[in-house]
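One chain follows as structure tokens, the form predicted alone.
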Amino acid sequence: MKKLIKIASVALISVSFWASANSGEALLPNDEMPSYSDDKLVESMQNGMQIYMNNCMGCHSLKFQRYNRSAKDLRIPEDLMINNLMFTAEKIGDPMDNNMPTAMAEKWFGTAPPDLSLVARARGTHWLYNYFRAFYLDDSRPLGVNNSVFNNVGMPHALTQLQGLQDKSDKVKGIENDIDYAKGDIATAREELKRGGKGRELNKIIDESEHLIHEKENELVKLSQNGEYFTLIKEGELSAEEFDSAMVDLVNFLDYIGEPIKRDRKSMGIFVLLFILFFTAVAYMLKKEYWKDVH
């Protein structure tokens, strides 16, 4: 019975992943973000704040956080914060807001750039890490770029100066064309079915096209895993490895902003669990003492 439950669970997970990939929810690229701790994490967040203030703060505020709280938590001297990282505030205790007028922002971008105080909690660090690295050239978009993680995103590539400009590789474009043709065959076959066409032949076309799409999407995943999803067409200030490292720092900073107390909460949680274990042992011994005469 346990074996059957295990097999059913694995099958359900596989079907869920396949459905996610076919609904466009699979991330491409889908790389794991390196994990830091202790002093290396603090250093990463410091660099991430510098990247954010220089490249993102002009459009995206962090109004649920204050400069002095960030300075304290990230071990940044207040004079250094004031002189180098505060561009939109007068006092160290002010919220990390910007001066972009909402009405003008809507006119320029179609919608006002959102505050990113909680974006790491809403999207997750894995999604953000791949999103920042997934902008590519797309002349069909109003701003000339698109994003393979967030398709048709209405945002310019603010980090072009650092990353440069990339495009999807020829292999990826070829596979995507095959997928589009297969989707077209499915749509045509379904229209013919509605008109009373030969069901057996049309259903066969649909099944074969869906199978082809699934195979091609797996090929895209493999290209992403092998680092062959994008090709660089214009170099930036950083190499590919340096840019990826910078995006780790940026995501770590946003993760901190989303929950500044997270590190303290995790360290405190260890002591709470140890106290619960100790209290459980004491309570058990007390229970035995109370009930020994009853038994």
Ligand code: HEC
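Numbering follows the first chain given and starts at 1. All of these numbers come straight from a predicted model, not from anything done at the bench. So that the term is clear: the rigid core is the largest set of C-alpha atoms that superpose within 1.5 Å between two forms. Compared with the form predicted in complex with the ligand:
Checking Glu215, Asp39, Arg265, Arg121 against the motion between these two forms, you find the hinge between the rigid parts at Arg265. This chain moves as two rigid pieces, and the smaller piece turns through 22° between these two forms.
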Given for the second form:
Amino acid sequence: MKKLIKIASVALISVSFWASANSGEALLPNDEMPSYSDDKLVESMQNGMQIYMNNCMGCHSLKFQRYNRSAKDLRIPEDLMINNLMFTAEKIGDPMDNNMPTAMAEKWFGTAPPDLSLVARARGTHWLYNYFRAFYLDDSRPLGVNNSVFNNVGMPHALTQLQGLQDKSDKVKGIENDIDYAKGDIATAREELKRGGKGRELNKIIDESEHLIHEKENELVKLSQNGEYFTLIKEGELSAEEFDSAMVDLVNFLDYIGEPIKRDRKSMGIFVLLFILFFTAVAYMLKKEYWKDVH
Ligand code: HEC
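Output the structure of the form predicted in complex with the ligand; the preceding block shows the form predicted alone.
First the chain shown before, then all remaining chains and molecules of the complex.
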């Protein structure tokens, strides 16, 4: 038994270390997504669906979902759905699939674009909101862009027409340069240590460089908090605020697709709680009624 407890606690500790190591990694940018409810949420999901169908569906299917289910849940009239949002299907009862040939896609992008039915559950809405807003100019990449949330991503910046194009700000580039230098110093010092260089001096260089990197990374987080992480170098159709709000809509749509019954489940939960409350009151009154005669 004792052994079992020991094993269990070691497992628990390692899991929590793993979890904290994962969450400790700074997301840049790391902005909070505003949350909507009721009618505003439905409207937001409708707009999100429109953005998705026009810009993403060609590459990413949502095949766990059918068109008519989305139409019903998002209160989109079926004829509107058929005429404006169904580009890759024929019947309203069809799954939201596309005709992307996987082998070709792998050749084009290095990775086949994944189905996104469950992406909101796997990544979470916070990650998605920041990912969609984190594409930036990077000439060294095959598609000319990179993503600061998903480094070296194989996906093009599908929304460049809406957002325009952003670059990392000069401050960010400067700090990243400093970090690269510090990493270079650490690598050289380690090399020299291996070759039998002076331990004390070299270890001091390593310590100081690691400290510097840590400080610089904190500065990056601050810049991102102040909205100074990126600068727009080419305007798109939307202003920065409009684009952010469009991304909230897109994420709300993907969140809905990840669990279509979530909203029902929530309202049912409230109903169940109300019922329990009501029943407790009835039971209490009954108890009083019965015991009245006993005393
Ligand atoms: C031209 C094809 C293409 C288009 C258009 C496209 N994507 Fe992608 N997307 C990809 C590829 C390829 C990947 C895989 C990248 C990788 O793993 O490096 C990807 C990855 C992703 C991921 C990360 C999945 C994960 O968890 O790893 C998300 C989320 C995503 N795309 C959402 C979207 C959305 C939303 C749109 C529309 C605005 C869109 N994509 C448009 C090709 C595309």
